[in-house]
Amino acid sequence: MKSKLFVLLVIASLMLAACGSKPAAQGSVEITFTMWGAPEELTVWQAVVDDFHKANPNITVKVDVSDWDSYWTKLNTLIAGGTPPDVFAMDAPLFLDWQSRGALLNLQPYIDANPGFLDGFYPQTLTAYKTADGYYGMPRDFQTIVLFYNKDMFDAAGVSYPTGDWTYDDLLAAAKKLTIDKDKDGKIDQYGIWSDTWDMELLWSEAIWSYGGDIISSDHTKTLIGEGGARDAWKFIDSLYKEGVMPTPTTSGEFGFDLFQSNMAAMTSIGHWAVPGYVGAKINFDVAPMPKGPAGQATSVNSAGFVISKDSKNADAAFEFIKFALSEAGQKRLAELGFAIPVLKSVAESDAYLKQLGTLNQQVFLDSIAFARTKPVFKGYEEWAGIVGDGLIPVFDGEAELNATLDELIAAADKVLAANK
């Protein structure tokens, strides 16, 4: 009798233990998602979170959005303080620096547990986050760089709109006609083109590839921006400044961040993230593919991604959120932002993306994938980019000679690569 009572007590205790463990597995969990972006992005992200919560009522997601500079400062502070966000946004070129310092969780076990999860992604968006032992991040959306043009300025100057057959020589010729001193006071009021040449993504990587050059060796040990066709690409970019059709970096700084948005430039090369601002500024614009160079046509593809902190206490819930945001439902919501291209082909090639408000030819961004090359991802990227970007400002301001400066900064950039092997 005692033994039977003991067995019953054991069974009861096991049942209680099982009941007691259920809330731990299915109880309420809160995760944090930190990202950079404009304040208005929070509205759409909150809609994504609300949709996710309906499907996963036991998981609450707290979203925090900061501007670009504040974001990285805040993220470093949180991680240094031992309170990292569960999920945070990642710019693809910086990925390896974060992964190599051991801050990120390997997502491969989750991907393996979800067969077919990677099906339907644009493959160019996945390469940046893959390592020898699996994926430590996933692309959230992506950008291809295209040529934006102000239709009113082209019409007023009697210049034909850019086409997919344009060369860089065509761009320069049109830019000359579109550079105007309207009040004849000796100062340019309308530039033919404006682009930010500090970072490779917007113009000079495209030009280098189109002229037959490259950025960095495949083993990330050598800076190649001074070899072969790359020198010709730099000569072309420098000519935009020397011909006066593009404002120097110092002049651009005097007029504000984006001269195309402020109606001071007829063309710019930039990604889809600029579209909402240009629409809000009521610019009559459209887009065309990047011009061709002697070696063909090229543009860059870059992505913003999701990563999970290695120290997240709720990694399972964090991945469920990422999985939802990368589903068709989540990607359609994100398409409403208008800031980027969905990473799922099924969404990018649907009305959710292609038929956003306005008359912009969204298809150009997708067609450009055919000749797009992934923006390089390598350890030491941020320091390397700073050396190149800062080093070229005196050249484009007309205060230093191009080739000698390239030689100096390439040597310095190679030292960064050597220190980050």
Given for the second form:
Amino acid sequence: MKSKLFVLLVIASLMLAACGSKPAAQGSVEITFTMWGAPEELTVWQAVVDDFHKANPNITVKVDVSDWDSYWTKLNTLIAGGTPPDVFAMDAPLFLDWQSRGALLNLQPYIDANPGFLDGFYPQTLTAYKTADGYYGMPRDFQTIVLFYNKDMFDAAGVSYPTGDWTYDDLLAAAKKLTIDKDKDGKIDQYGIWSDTWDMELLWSEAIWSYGGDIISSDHTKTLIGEGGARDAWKFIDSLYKEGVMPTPTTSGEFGFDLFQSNMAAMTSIGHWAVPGYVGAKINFDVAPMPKGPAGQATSVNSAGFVISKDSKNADAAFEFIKFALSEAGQKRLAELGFAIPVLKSVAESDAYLKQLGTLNQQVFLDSIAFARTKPVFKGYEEWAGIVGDGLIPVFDGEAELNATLDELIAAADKVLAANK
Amino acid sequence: MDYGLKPLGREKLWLWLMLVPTIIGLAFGTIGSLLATLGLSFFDWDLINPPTWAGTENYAALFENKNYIEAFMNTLKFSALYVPGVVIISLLLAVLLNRKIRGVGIFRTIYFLPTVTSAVATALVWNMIYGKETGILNFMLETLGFAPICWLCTNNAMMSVVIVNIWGAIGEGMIIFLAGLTAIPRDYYEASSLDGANDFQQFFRITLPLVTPSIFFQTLMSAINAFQAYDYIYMLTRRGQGDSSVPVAVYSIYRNAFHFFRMGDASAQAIQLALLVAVFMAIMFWWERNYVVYE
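Could you output the structure for the form predicted in complex with its partner chain, given that the previous block was the form predicted on its own?
Full complex below, order starting with the chain above.
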């Protein structure tokens, strides 16, 4: 008898708990916001959400942060299960994959209802989310790729710091001087440069553009990474590996991938997201613009953005939240994170961003916009990037020949484009 | 093949009652998702829009998808090396540790330890062993005057990964074989040694035939594990953004389903993998009927 009573009690308390989680006040809504990111980002986002809740007491935002890999799996599962989050984070290159499949809400009516809303934005950050019938997403913050250098290593080797006039040949020459086998055991203890050449964003898209090549045709049907100047860019990148001034992908893996952060590389080309890590590792570094190639100077601009689910039941509240996060107050909070550049010009050019780390030359990230090109956005991006990225690793590990491999990969990459038309 | 006692009357009721949780789990979790996968393999589904009928298109695409073929062949190669490796080494280990030697408990614990350690942690340790620049293995090679080897580069990665997986699995195999070995009556060995049989003759004529039930079981389990192997492999061969130098079938299924918006293709790949396991199991059960000795 006693046990039955206990079971009843348990059931009763469960029912009570279930009732408790229903929205209490009338007219108040709860929206969900999921994003990828580091645990420390949750703290700052919680602050943004709290500020927003103060300004809009009837809207509560539930933030959920996962790491990059689990984020996409989770998102897919939520959408397939018919319970999509109201607002979710989007990586610009993947935007079309989601937009073209009808997962996203057209934000144009909201933008039209808020005249002047887009005025303060860097225009380069907006293009990724624009389609024929308007915007289906908004950039939240963005990245330009610049050249980071370790001042201590440059000083020790007596090499002068990189400048905006450097060419890729200057980069290679300096990298050679900065590649050092300190204890003469035949193993390199300090590399001239480290970068990731799996994804295009860190080095190879910049190099291809600077050498006069391109990534993909404007109608997204043809992979161009093997044509014209692009081949010269690949030859240059391959030479960084062949000369031994850049660790091979497999060697990088051994040292936790980012050798600049582990104080083993004198330079790297990367975005602002790496700054907190480098500061945390007490690296004495500064930044310079990307080098010039035969066809001029180029870098990549890419953004993380917000999108709203097409099936969101609280789309109005969701847009209010996006609007707040993109306001000066929201953007200033996000600038505190130090992971990215605010999309609002007024915030990026204010002390909130420029003075966040004292001596670091934050202006370089902003000045790079002048010659930046948007990281390509096309359908089938991830599969395409996988084919190219996975396929080139044996080349850079010294196990395959560059040109033959490129030819093979381009054919396979074009197939992906055809399948995603 | 009737074993043990038969449940009677009221016992039967309890039997089913006790089995209910497992049956529900099996019905919805395993059989349900298997049927769903089978169904989805005939559809195109991006997880966002409703699935659309694709017929056998996804299966035809399997034979044109170079990446999947590579992953599938990797799984086959891996299994061909891994299964015999695990079975033979853990059997030999069990025979060695079935003797009355000092500290046998310590040895058994040591060999069983990888089984209970997290795959991520052990993969990190193996990364330190295999490292091209900093690895212990290359340090030993160089000390002996050999050239260092890039253990985890594309050309050697398969072998390196198989070694780690075998190392991680022999503990479990050893337990199975130890149980099988202790079930063999001592009399057989005593009688045969009176007749003048040596250790080798005893192993091949007595131990091996009588341990065949364990060999059967262990081969089956190893094969299933081999077809599903993923964690050690990915942790050892990942290079940056979701890429692996030894992509296996499970990895291809995951990538297609959750990153490439191709749930239908992923389902077809999963079904093909399941069929392969089924065929292998059918062969194993045929082998069991003809060669496995139950006392």
